[in-house]
Every structure is written in C-alpha cells, then in structure tokens.
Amino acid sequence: MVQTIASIGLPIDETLKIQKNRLVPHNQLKGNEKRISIVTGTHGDELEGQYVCYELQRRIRENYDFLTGIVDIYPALNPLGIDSITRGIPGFDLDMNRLFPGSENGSMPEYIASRITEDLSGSAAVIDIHASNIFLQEIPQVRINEFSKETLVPLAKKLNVDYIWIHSAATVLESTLAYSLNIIGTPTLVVEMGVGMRITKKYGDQLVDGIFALMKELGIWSGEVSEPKEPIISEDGEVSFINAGSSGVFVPSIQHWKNVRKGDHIGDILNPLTGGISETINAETDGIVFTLREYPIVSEGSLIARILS
C-alpha cells in the first residue's frame, strides 16, 4: 500500500511527495507487529538502493505467506535529486543528510526531514542504504558510530555485508538521519556499497539476502533465509588511507577487495602529456583494499584507496 508521508507544493502547479510502500501480513494486524524500514535515495546520485527496494519487494510477494511483520520501503527520500541526478536537493544546494531531524516549522527541506524522522521513529530497525560517489568503489559495509555499537553491531552482523566499520564518536555527524534516529532509540544501520550513479546487482542481491536474515531475527519473516557471511569488524585505527601525491590519470594494478602486503604495487598516476609516470603508488601496510578509486582523473590529495590493516 503506497502512502504519502510528506507533500508540499512546488512552482508551476507541481507537488513534491515523499512516499513509502507498506507491506503487511495477509492476516489482520494485531497491533504488536514489528516493523523494518528500508530507506534510500537521500542522495540523488546514489542508486544502489533502488534495486534493493525492487528485489526485496519481489521476493516478499513471491512468498507473501511468510511475512509476519511490517515492511516499509522508502525508495526516494530526495526525489528531486534522483530526477535531476543531483546529490543534494536542487534549488537549495543542500545535502539532505545534514538536515535531520528537521523542523516542522522550518524551510521545505527541514519540514520534509521532520516528517521522515517522525514516520521512521519506532521501527525495530531502519536500513539506510547509500552508495559511494562516482569516484570510489566500496564493498558492502555497515558504518556504525561508536556510541551505538553495542546495539547496532549484532543487527549489522545479520545483514550479510563484508565489513562493519565502527567510527569513533569524534567523527559523528549529528545532523544525519542515522544519528537522529539512533539518539531517540530507533536502531538505524547505514549501508554503503557500490559506486555512484550505478547499480551493482551482485551487491544488491547480497544485501537483500541479509535483510531477510535480519527480518527473520526480528520476527518479521518466517521463511527460510540464507546464512549471513561473517563480516570483518574494525575500529577507525585499523584503516589506513592512500591519497594521490600528484595529478594525472590513476590506473590501478590490483583488484578491489583483495589482500595486499606492505610495498605491493597499488597503481600508477600517469601523465598523458609527457607519456611518463607521475607517481607510483605502493601499499603502506598489510591488509585488504576495501575502497578503491573508480574514477581515473585525480588531483593531489585525491583518495586512491582505503586499506583495512
């Protein structure tokens, strides 16, 4: 059942609507069913979650009798951004994920943020799906703030991701959707995967398997589910960053999500004008490459890779 949770007038007789699709069991609701909420489309250039929303609903409808709780799916928290392939909210030059929990009496974006926060509040779990930007490829991972790790890590382990990255409290952005919901007691997991402006089907299928496993854990699904893979879990101090020391064209010599040893060749920054190599990039530590540069044009300081030690 498609429901509108926020509606606001736009110029030229248009209306902005934030909508969700609610899936409920065939039997009459008793009022004590748990609810899981799947949200995505906060950034208009992050499309990985669109496939997840589709595939999750497709699988539920094929086995609807196993649904024992409520599934709310919000595919587009920023529909104007998705329509215009814009990360933020067009016309406002705002990152929507810096506006929560919003204000009912604020500007249009703040009002929408407040309605979204209110509607998601009370979920047994919220899965906030993001993609990387167009520059970097990320393996499926859950990013958790340190202050909420005791609650969130057990849930994240069910999501069938490769990696759980626990950030220190000092890096917490208090205006994000996840922080705003976690602080009021609604467990919210931030999933990051893939590349901006693309859909990586194998990552989407992997996450959907995990969502079903979490639904089973919460009592929202009674059917068979795949056993989630055991994720690597790390704190901030175990992640090292490799940044470009010069400008040019980056050509990797390794594959994403592969082990490297200190000194291994990561790739080269090429100079197409002179035909030379501006910089040879080597691993500075042993570990596994979980972030790798996707877009080849780099400037000094551009992120090339992240390595989990």
The other form holds:
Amino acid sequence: MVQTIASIGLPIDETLKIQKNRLVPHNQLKGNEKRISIVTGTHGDELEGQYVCYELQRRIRENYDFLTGIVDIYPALNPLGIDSITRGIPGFDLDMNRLFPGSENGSMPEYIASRITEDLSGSAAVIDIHASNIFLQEIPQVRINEFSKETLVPLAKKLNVDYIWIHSAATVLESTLAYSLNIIGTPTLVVEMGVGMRITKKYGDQLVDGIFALMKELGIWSGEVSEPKEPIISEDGEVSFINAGSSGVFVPSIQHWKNVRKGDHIGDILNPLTGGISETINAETDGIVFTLREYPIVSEGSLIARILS
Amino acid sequence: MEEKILFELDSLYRDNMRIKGYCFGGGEHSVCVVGAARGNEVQQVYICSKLISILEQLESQGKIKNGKSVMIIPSINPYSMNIGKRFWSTDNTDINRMFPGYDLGETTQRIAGGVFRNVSDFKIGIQFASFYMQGSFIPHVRMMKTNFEDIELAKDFGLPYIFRREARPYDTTTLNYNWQIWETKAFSIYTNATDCIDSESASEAVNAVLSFLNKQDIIEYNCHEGYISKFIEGQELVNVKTSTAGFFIRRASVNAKVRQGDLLAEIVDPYSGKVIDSICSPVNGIVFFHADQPVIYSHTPLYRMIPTDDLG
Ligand SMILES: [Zn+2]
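Could you output the structure for the form predicted together with the partner chain, given that the previous block was the form predicted on its own?
Next comes the full complex, and the chain you just saw is listed first.
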C-alpha cells in the first residue's frame, strides 16, 4: 500500500510527495509485528538502492506467505534530486543528510527531514542504502559510528556485505539520518556500495540476500534464507587513504576489491596535453582496496583509493 | 600593501587557482577579513575590494598604527565564481564546511587547510557571509554560541543588530566556528546582497569594518560610528512560514515596523492570479529577514520578525 509521508506544494502546479510502500502479512495483523524500513535516495545521484527496492519486493511477492512482519520501502527520500540528477536538494543546494532530525517548523527540506525521522522511528531496523558518489567505487559495506557499534554490528553481520567499517564519531555527522535515528533507539545501518549514477546488479542481489537474512533474524520473514557471508570488520586505524598529489587523468592498473602488496602499482595520473605521466601511484601498505577511484579526472587531493590493511 | 599568495592549486585544464591575501601594516596579526567562500558571493568580494583600496590609502598616509596588521582575503574560492557555481567546481562541496581543513585530504579540505594555516593566528577574524536561502537581512553581526563569542566586541562594528544563535552539528566545520575554537575572536557580517553588487549596503559593511578597526586602535580613521547595536538571540525571533506555494508578493521589507495582523505578503496562484493566502504578522515587530524568491514552496519561512512592544 503506497502511503505519502510528506507532501509539499511546489509553486507551479506540482506537488512533491515523499512516499513509501508498506507490505504487510496476509493474515490479520496482531499489532506486535516488527517493522523493517528500507530507505534510499537521500543523495539524488546514488541509484544502487533503486534496484534493491524493486528486487526485495519482487522476491517477497513470490513467497508472500512467509512474510510475518511489516516491510516499509522508501525508494526516494529526495525525489527532486533523483529526477534531476542532483546530489543535494535542488533549489537549496543542501546535502539532505546534514539536516536530520529536521524540524517541523523549518524550511521545506527540514520539514521533510522531520517527517521522515518521525515515520521511521520505532522500526526494528532501518537500512539506509547509499551508493558512494560518482567519483568512487565501493565494495558492499556497512558503516557504523563507533558509539552505536554494540547494537549495530550484530545486525550488520546479517546483511551479507563484504566489509563493516566502524568509524570514529564526528560532530558534523550528528545531523545524518542514521545518527538521528540511532540516538533515539531506532537501529539504523548505513550501507555504501557500488558507484553513483549506476546500478551494479550483483551488489544489489547480494544485499537483498542479506536483507532477507536480517528479516529472518528479526522475525519478519519465515522462509529459507541464505547464510550471510562473514564480513571483514575494521576500525579507522586499519584504513589508509591514497589521495592524488597532482591533477590529471587517473587510470587504474589494479582491480577493485583485490589484495595489493606494498609497492604495487595502483595507477597513474596522466597529462593528456603533454603526453607525460604526472604521478605514479603505488601502494604504501599491504592490504585490500575497498574503495577505488571511478571518475578519471582528478585534482590535487582527490581520493584515489582506500586500503584496508 | 603586500600581495601574498596564500595557497595555490595546480590544475590541468584551468589556470592555477590562487588565494590571495592583501596585507597592511606590520607586527602582530591583528585582524583578518575573509570575503567570498562560495562562487555566488559577489558582494562579499566587492566589499573586500573597497576595503583594500581604502586601507591602501590609509597605509600611504601612515594611518595604520605601529605594530598592527590587517590581512584581507577577497575570495577563498575564485574557481567557482569564474564558472558561476556556488560550491566547489568539481565535487560541489562547500569550502566553508571543510574547516579546519586537512593538508592530506580531499581538494576542498586542502584549500580550507591552506587558508586556515594563514588565518588562524589572527586575534580577530571577520567573515562576510551569506545565508543558504535567498533573502535579505537587516545588516548585523552574527555569531554562534560557542562560549568563545564576544558580544561586547561585536558592538564596535556599530551595526544595528548582533545576532547569536545556537551552533548546530554542521556548523562545526565552518571558518567562523574553527576560528573561535582556535581562540580567534570571530564575527560574521551579513548585509543585504549576495549575488549582485549593492553599493549602499557595501558602504555600510566597509564603514562597519573601518569603524571597528578604528575602535581597536588598529587604524586612524574618522567616520560615523554607526548604531548602538541591539543584541538578539536566535530563539527570540518569530518565524513566519507559508503553508501554500505560488508567487510570493512581498508587502513588507527589511526593517519595516509592523503591528500584529498587518499584511506581510500575499501568495498568488501562478496561473489564475488569485490571492490564495495572505501572510500576516503574528506579532508587533520589525522585519529582520525576508525571503525574496519570486516563487516559493509551501513550508517556506518567509519572514523572521524581531518582536517589539506595541507603542501604537
Ligand atoms: Zn549517499
């Protein structure tokens, strides 16, 4: 059943709606059913979650009798952004994930954020699916603020991701959707996977398997599920960053999610005007490349890779 | 006057981006002024250019006090202004959300870091800032509550109001906030225009800064000393929102004194021309801020009012 969470009048004959689809068991609800919420599309250029929303519902419908709880699916928290290929909220140039928990009396984006927070609160779990950005490719991973690791790591291990990154707290992150929900006791897992403006079907299928495993754990699904893979779990100290030292065109010479040894060639930054190589980038540690530059043009400082040692 | 390149970013496809500081006087690092951080902050660069030209004259007349120095940085983001973008040209990040910066980080973190290295040891920092929503303010000094803010000192700008609000999580990465954390007394100055040049409002800002420098005994400059500033806290302001979308026809401007029930604006249906909502002031007060977009969404804060007594 499609429901509207927030409705905003736009000036010229248009209404902006934030919508969700609610799937409930066929049997009469007892009132104590648990609820899982799948949200995505906060950043309008991240599309991996769109396929997940579809595929999860398709598989539920195939075996609807196994549904024993409530599944809420919010494919587009920032519908204008998705429609206009804009990462932030068009017209405001704001990162929507810096506005939570929002405010009922604030501006339109803050009002929407407050409606979303209110609607999601009380879920047994919220999965907030992100897709990196257009610049970087990410292996399916869950990112967890260290303050909530006790609650979230056991849930994240069900999600069938390759990697769980427990990162340190930063004040600026207190205005994200995940932080705002975790702080009020609604467990929220942030998934990052794939790359902006694309759909990586393999990753989507992998995550949907994981969502079913989590639903089973929570008592929302009674059907068979596949055993989630054992993720690598790490904290900040084990992650090293490689940033471009000069501007140019980055061409990688390694593959994503592959082991590298210290000194291995990661790629080159080329100069198409002179035909020269501006920078040769080598790994500074042994480890596995879980983030790799996708967008070729780089300037000084652009992130090239993250390596987990 | 000395022109310094504070930070330079190499580029493959464009001229290098240079962030320049214009330094006057010598000795202690007294006051640093930062203009535009975003590509649309044209007025902020304009104000800095006026300040640079006046300080150059004052310096040649020996009117900068011994042992004091002032640095003006007109723009920390010329790249975005040159291509008509508000935020960073490639990844759309906001340099004013990257402080204190990080020399080994992403491009805009490096820019912020390069700027901050050069400005963090000044005793006083002044930034000409802009609001995330299009609109006009009564000229004011704006500060965040950090326990380092200095309301008394802010009065020396002689602007009509000093406005203090609570810091929110995403404010902790602004220049103003980090200046304060690193023990620089920081002030943000808001005037009317951003995307266009408003010379009257620019003169007011220039005068406020010069009058401030004069009172701090940094320059010798006789001028009108402005107002006795009134201090207001963010929560004192009364927000007036619209619940309807459409054309926004403004009936009251900044500084207008209105009584409870007076008409502030009308919302007009963009196709039928009918007035679909009349926005009236819920209080007696003065218009501190108004939005100025021609068309507005529903749930848009249109006015912020400073409540006053009704003196008939
Ligand atoms: Zn995202």
